[in-house]
Structures are given as structure tokens and as C-alpha cells.
Amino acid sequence: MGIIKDDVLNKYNNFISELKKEIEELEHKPNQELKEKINNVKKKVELIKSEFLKGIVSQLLRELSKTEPSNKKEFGQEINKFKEIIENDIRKITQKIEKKERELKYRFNFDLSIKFLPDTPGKLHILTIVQKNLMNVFAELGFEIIDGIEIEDEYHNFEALNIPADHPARDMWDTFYFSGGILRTHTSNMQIRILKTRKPPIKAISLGKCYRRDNMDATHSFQFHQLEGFSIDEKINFLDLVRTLYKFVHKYFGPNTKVNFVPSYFPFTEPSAEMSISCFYCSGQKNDCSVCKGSGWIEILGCGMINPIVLKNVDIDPEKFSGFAFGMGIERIAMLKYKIPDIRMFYQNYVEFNQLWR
């Protein structure tokens, strides 16, 4: 004779198969009595848990002890068996009961079509016409426009641009690496790749996505968009590189846009700027201001002369031509040019997004 009674197992089978049973019926259920029903199938579950594991089996193991030491191994095999039965029992019945919430919850009452109206035209995503627009003015300054590749090698992301291995620089650029390369962390890895095939004079833009191990927030996502622009030829100097944003400048927030430049760093820049802008919404008028924070101007994108290392990285001379480079997140343009107050929103997938922030 086993030490799990036939009492006991005639009672938890038959709790069973009038639970299952109920659990067939919520599939004919209409969704009005479906979250009751399933309520109180869930009620049942925690009824076994608490009548038969925390209960007989727990009553069961305590009395195992006490049992002949020739009876406690077929004993102990029988409990943990009935254990497991129920724990399978219970598990299955779970998840059923979730992939009906599941249901109920995202099929009831919601469709996640979209309407179509034939007389409602389509509009471009906010990026996209930040992008164009972006294109468009750097193509009235004479840049050419090249796409590039999101899956980079390390050579080409880092080494390339001043940035070795042992580079303190590296951290800020952390990004997602895998067997067959990385993805890239700025767009300037297109600068590279053009000059190796290509020698000066050269003027270009490249825009794409780029990705780096950022935790999300109001201002940061481990992927964004990214646009950068360079131009070497022989006796281009840092004037150049000036009066070329000042261009760009006036031409995208408007003639009376003022810009100022304040000395940084960058492995693939020297020297190197900080660009910011007059807050075009107060015009540093406003102390309270939610764009620039009552300082009159904004950052928005940082540039420099490319660095000679580079030069020599893709066998360009640097004693005879010279070059500048810059790059700005068009996230951050476009949050700047419709205030939009968190970078995330432009990834949620809200149909309503583009009219809200037009």
C-alpha cells in the first residue's frame, strides 16, 4: 500500500477534470462572462495550490520521516511523483488561462487596424522630413549625398578615426558587437570608406542609423540617426569649415540665426568646436525658456578640421590637402525644430504623432 491514499487521489482527479472542463467551456464564452469565468478558474488554482502542495504533499513529506527506513525511498518517489503531477496540472492550466487574458485584453474591444480613408493623403514621418529637408540644403551648398552601411568592422568605426583599441574614447562609443562585425556608432565610418576609394577633392554628406549602448530616456536611445559631412581639397582651413555652417545655419533655422563656436575634442577632429545656435523661440529673452534653459543658445552639433592621423589612415597627404568634418543627431534637430519633448516618441508608432508635432 502507498502512503498517498486513494481517497486523496479519486479527490484531486476529479478537481481536475471538472477544471479542465471549465476551462473548454471559456472558449464558448461570450467576453462579457469571460473575465468572470476566468477569475474563477484562477480562484481554483490557487485552491489546489494551497489544498494539495501546500497541503497534503507538504503533511505527506512531514511524515515521511517517521516511516520505516526500508519503505522512505518508495515512499518519497511516490509523493514527489503526485508533486509533479500537479505542478504540471497546474502549469498547463496557467497557461491557457494567460493566453486567454491575453485575448481579452488586446482582441476585445480593440482593433489594431487602421482606418483607410482614400481622401486622407499619407504624410512622411517627422525624421524623414527632417532628413530631406536636411539633404536638400546641404545639396544647395554643393555636398554630395551617400548612403552608407549600418554593419561596420572595427577598422572602419574606430581604428580608422584615431580611436585604437586601448582608446578611452571607445566607452563613450560602446555599441553591439557580434560575429560578423559591429554596428556602426556615427556615420563618419562613411568618411573612411569613401577616401579610401576616392582621393580629393571631395565634399559629401552621409545620414543613416547609427547605435550605441545608451539606456533610453527623455534624450538618449541605442539607436538614433545621424548625419555627417566633410570636405578636403587643398587649402581648406577652419574659415572654411565656419563659413560653411553659418550657410547651412541661415538657410535651415533662418537668416538672423546667430552661431558660436566653443573649443572641444574629438580622436578624429583637431582642432575641434561645439556648435550651438540663438535660440530661435526666445531669442534668450526668456529665463524660463523650455529649449535653450534661459542660456540664449542651443548645441546642436559639434565639428572640427579632420584630423592629419586620418589623413594618413587613407594614404591622403595631409602636408597637401586638409579637410573639415562635422555631425549632428537629427534627432535632435527635429526635437529642436518641433519641440518635441522625448526622443522615444519618435518610435512609439503613434499614428497621431506627425499631426500633433506639425
Ligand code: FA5
Contents of the next structure:
Amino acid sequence: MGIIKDDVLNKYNNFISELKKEIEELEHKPNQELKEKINNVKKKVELIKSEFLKGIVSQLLRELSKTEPSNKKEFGQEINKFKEIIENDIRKITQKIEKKERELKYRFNFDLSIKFLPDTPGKLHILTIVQKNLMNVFAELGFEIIDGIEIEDEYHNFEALNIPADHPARDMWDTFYFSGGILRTHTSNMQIRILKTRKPPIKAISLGKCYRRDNMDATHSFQFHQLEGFSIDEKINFLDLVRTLYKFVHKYFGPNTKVNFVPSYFPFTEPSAEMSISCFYCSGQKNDCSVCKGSGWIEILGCGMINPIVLKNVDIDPEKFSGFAFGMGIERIAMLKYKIPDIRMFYQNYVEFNQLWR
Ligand code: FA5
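Right, and the form predicted together with the named molecule of this protein, after the form predicted on its own?
First the chain shown before, then all remaining chains and molecules of the complex.
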């Protein structure tokens, strides 16, 4: 029978094995929980020091002084061994805790274990929804949908569209240049790309990202989306353009929407026009309408008859064929349709914003 009672040893062993389990459970804990658990373990280490090391061991040493001299050596060794075990356990636990604290300090400040919107399935982004709806409308109107390319060269983005190097429109459509080419400023590049390999009759749309050296504000971004449409055949005229756009507007914005054309200028169309639609929120009845600003009209796209120079550039005989083209900003359409006040909202990845649209 030694000096240390079984119930003291059992109490210590149980305490330590519980604590070791807690330490094992520290793995893969999220930051906040890990911090709390580390503090718990630290408190328990202090408890070992005060209760076992200072309390019980000091008590045993006091008892040792009162025991028979013949037992002193053996009991003394027993107490020392117990003390060593406790000190060893404290050292190992403290090392583990310090390691966890270091980990916590350098951990990224995000929590991969968080249960994020657990019952909410992912949704399409509003710009994707608008693009899909636009594609459906134009498909119903008999347009083929052709993929586009964003990395371009100056020839397809400018020159072939009758915008030579010294043309003032180059400033307005300035973009990002790099050694391999440029990022396209509009989807009109696809008129050239498609017509180089396909010959009329053709009626197609192409949509995707465009880039400009524009500063970000509520209606501009350096990266945005456009939809380009064109139709070329024998005897295509301006009325075909007007009729097509009427049908598009009625299908997409509603049958009561009115359309207005005003003359404009684009180097690749002649004549050119800008098309506005009647405000589908206030019909021009509200002076403080946030969408049309009281004018009753909202400008939505540029259009015109394809310039014969462009047709010649893609080896199409302008004496035999004619065509129309139009181009619109997809963010602008989405902003109008869903009353989104700032273009930057599309790109900020706010889940709450994305969840609004179905
Ligand atoms: C063009 O880009 C012509 N290519 C459109 C066209 C095609 C005309 C075919 C005739 C025939 P414009 O620069 O106006 O035109 O741009 C068209 C639309 O793109 C604008 O009305 C606007 O909605 C959108 N847009 C232009 N720049 C930006 C920008 N920085 N941020 C967001 N949208 C933009």
C-alpha cells in the first residue's frame, strides 16, 4: 500500500483522459468555437496546477514528513513520480494548446464549416436570366444564336466596321490593349466574324461581355454585356428593322410599349438610329419617375442599316444584299426591367441581391 490513495489516482487519471479527449476535439473547429475551447482547456490546466500539483502533492509531502522513516524513501519516490507525471501532462497539453493558438492566429478569417443558407438552392444570376430571356425572344423571332469571342484584334473590332485608326469614335470605344490584341468594345465584332464564314441569308444574334476604358459609375462599367443582332438578305430594308424591334419590344417589355426612333450615328450603319421605348413604369405620367426621369421615353439600343462598306469588307455584294443591325446593353435592359438603380450591384456578389430574382 503506497502513500497515494487509489481514489486520488483515479480522479487524476479521469480528469486527464477527459481533457485529452477535449484536446482531440479541437481539430477542425471553426474559429470562434476553437477560441472558446482553448480557453476552457487553459482553465483546466490551471485547475490541475492548483488542485493536483499544489493541493494534493503538497498535502502528500506534508504527510510524508509524518510517516515512518523506513517508508520515507519509497513514499518520497512515489510522490515524485506522481509529480513528474502531472508536470509532464501539463507540459504536453500546454504545447498542444500553444500550437492551436498559433494556428488560430494565422488562420484565414473565414469559416468553412459555417452552414451557409442551408435550405436555399443556388440561382442563376440576374444577368444570366435576362440573357436567357432575350435569347428566347429573339429565337421566337427566327434569330439564330451564335457564340462570340471577347479577345479581339483591332481589325475586327474597328477597321472592318468602318472605324479606321484616326476615327474619332475610337476615343469613345477605347479599350484594354495587350500584346496579343484587345478586349472587344462591343459585340459588333461578331458581324464581321460571322459574315466572314457565313453568307446571306442570315439572321443572327450574338451576346456576351464587352470592355471599355470607362470609369465605374451608376450606369457604366469597364466590363459589361451587349447583345448584337443582324439580318442580311436581298431587299432587307429599314421597315424590316423597325418591325423586328417592335416585335421584340412587345414580347419583352409588354404589348402596350411604344417605340420611338431618332436619327443617330454609327460608322458601321447608314442610316443609323437610336431606339427608345415608352416608359413602362409611368407612361410619361410622373415627372419624378426614377426610370425615365419624367421624359416618358427610355433609350435602349442603337441600330441602323449595315453600311455597304462593312458588307464589302466581308465580301458581300451591297448591290445584291442589304441588312440591318442593332446592339443593346444587357445591364441597361436588366436595370430598366427590374428597376435596379446602380450597375455595380450586378457585380458585387451580394447573395441577398442575387436571391431577389427568380
Ligand atoms: C454600340 O456599342 C454599338 N455597337 C451598337 C450598335 C450595334 C449600333 C449595331 C448599331 C448597329 P454604344 O456605344 O451606344 O453602341 O453601346 C450600346 C449600349 O451598350 C449602350 O446603350 C449601353 O447600354 C451599353 N454600354 C456602353 N458602354 C457601357 C458601359 N461602359 N457600361 C455599361 N453599359 C455600356
